[in-house]
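Below you'll find only one chain, the form predicted on its own, shown as structure tokens.
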Amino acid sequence: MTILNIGGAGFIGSVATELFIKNGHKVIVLDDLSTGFKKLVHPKAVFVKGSMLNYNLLDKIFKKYKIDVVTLYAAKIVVPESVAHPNDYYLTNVGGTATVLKAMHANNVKNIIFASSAAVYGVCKKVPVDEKSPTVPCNPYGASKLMCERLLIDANKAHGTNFISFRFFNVAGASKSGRYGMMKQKPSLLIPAINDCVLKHKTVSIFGNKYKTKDGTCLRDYIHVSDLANAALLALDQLKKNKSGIYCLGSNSGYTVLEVVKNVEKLIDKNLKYEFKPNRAGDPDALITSNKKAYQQLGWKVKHSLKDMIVSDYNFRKTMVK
């Protein structure tokens, strides 16, 4: 298949590309390299600078490369920087995501993989959650991915778009091959953002120890980037026999911010320097999900653990500081 893969030059685009490569798919990335990095792109894969807001832009790939398969990772993901700018979030987010369903009906491409977010949750009374669980976000980003969600059932409904939404817990980790992982300098991802503190000899944040956890911070289910991808080219099967659906995908299981820390501390051995600041604001105390629906409907499972995230990720961490 030929797939238009927007946000190809981020974290998870750069990983999913290089499985698609992988598995004989052709990949276009559209990255407007504004998060992305140029060096995310695959050797292999056909690479256009410019933005999923650009519509002649979109129309010109789809003309030009036939196109079987739009993934779309591109997004603003920060929650606190939602809060702060939501206009910034609805306009890139929500206008990007309509923009990129108008040009594939206007081209007749059916197929789209999307990436949305467990923020479409919010404040959750009862975790695990599941598709079925109320969707109250609770900050701009939730909200803009509930939004694009919406788009995708109304465009289904409209043209027989067929979609695959993800709703993705906390990502980390690195591709197998080590070439492919988060390139930020400060990410925003707990993982990344603490690995990144451990190389740097800097003191690790942890935003809030008065939620309603064990131990005060925030419980939040992990999962590694390579199963994100592995589920995408399940997904691909699923819009061959033109079936759309929304999924979670997450561990069914949570650990709490000072667990990851602790983790951390353990399998780099290192002791790490942390301090406790407020609550950011829209963050949940708990979010943890069941992923039932993905296993019986798609065939995934998790393959990778804690400590696969925790230490990939470092190692490829380690590779940028040099």
Ligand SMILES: NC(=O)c1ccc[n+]([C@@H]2O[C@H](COP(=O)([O-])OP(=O)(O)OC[C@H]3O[C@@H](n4cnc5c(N)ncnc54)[C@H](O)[C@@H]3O)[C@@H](O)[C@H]2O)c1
The other form holds:
Amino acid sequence: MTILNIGGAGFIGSVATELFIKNGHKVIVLDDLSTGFKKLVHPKAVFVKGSMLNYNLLDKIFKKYKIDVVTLYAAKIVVPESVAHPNDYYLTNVGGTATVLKAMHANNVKNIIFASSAAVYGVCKKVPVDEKSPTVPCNPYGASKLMCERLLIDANKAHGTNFISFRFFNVAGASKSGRYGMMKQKPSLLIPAINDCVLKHKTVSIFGNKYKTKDGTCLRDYIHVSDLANAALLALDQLKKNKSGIYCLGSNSGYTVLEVVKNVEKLIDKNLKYEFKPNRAGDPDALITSNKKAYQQLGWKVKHSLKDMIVSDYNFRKTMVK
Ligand SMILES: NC(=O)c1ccc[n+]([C@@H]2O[C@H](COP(=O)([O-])OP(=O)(O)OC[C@H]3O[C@@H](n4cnc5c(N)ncnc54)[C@H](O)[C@@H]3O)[C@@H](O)[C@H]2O)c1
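Switch from the form predicted on its own to the form predicted together with the ligand and give that structure.
Everything in the complex follows now, all chains and molecules, and the chain you saw is the first one.
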């Protein structure tokens, strides 16, 4: 297949590109490099620097390459920034998705894989969540992702656009080759943020120790980025069968923040220092998801452990993040 991977110079998109190419697909990466990195673009991919908000550019790409599937990983993704600058988030995330869908329709491109998020749930009352749990996002980032899902549903009804939307939970790790992973200097995601502290000899901040969990720190569902890339590969088969759907990608279980810190201590740095800080507003006690639907309909299984996530991210940060 020929895949237009929008956001393919970012963390998750670059790992997906590597797997697509390994499986014989042709990949065109469109990325404006706003948070991405040229060195995360696979050497065998065609790279176009530009924004998904640029309709004419999308139109040109669709006319030049016979695109079978769009994978849309591009987005603004930092929750506090979305609270401070909601218009930018809606413009890029929702406006970008609408622009892509419009250009797809104009060029008769029928298939899209979309990167959604656990943030669509907000502060949920019951865990594990699944695809039928109430979606009440509590920040503009989560709201923008939910709006995008609505755009996909409407494009499906109006134009027969097939879509697979994946709600990712906490993502970590690097690809097996060690070449693609979380490149950002100041990562906000827990596992890279802890490894960053290890490498810079800084103290890890744990926000809150009075949550209703076994050790008082937040419980979260962690998933290896290669497992997510594998889900995209399986989604290609669904799209070929003209099937659409929304899927939660998590592990059915989780680890508390303190458990993750202790694992890094055990696996990487015996002298890791950490301190407790006040709770952050809007952080739920626990957020984990069932992956039953993804298993039953896509055959998707979690293959990587917390140890794989910690160690591969650490090795990637140590060698690639300069
Ligand atoms: N990382 C996670 O834990 C996580 C969790 C849930 C959902 N997601 C979703 O997965 C997707 C990928 O996340 P990531 O962690 O790889 O983020 P990332 O910031 O590493 O990658 C996003 C990429 O999109 C590009 N981009 C941004 N705006 C663009 C635009 N207008 N046009 C073209 N390119 C643009 C950036 O330059 C970057 O390369 C996002 O949609 C995010 O919402 C991520």
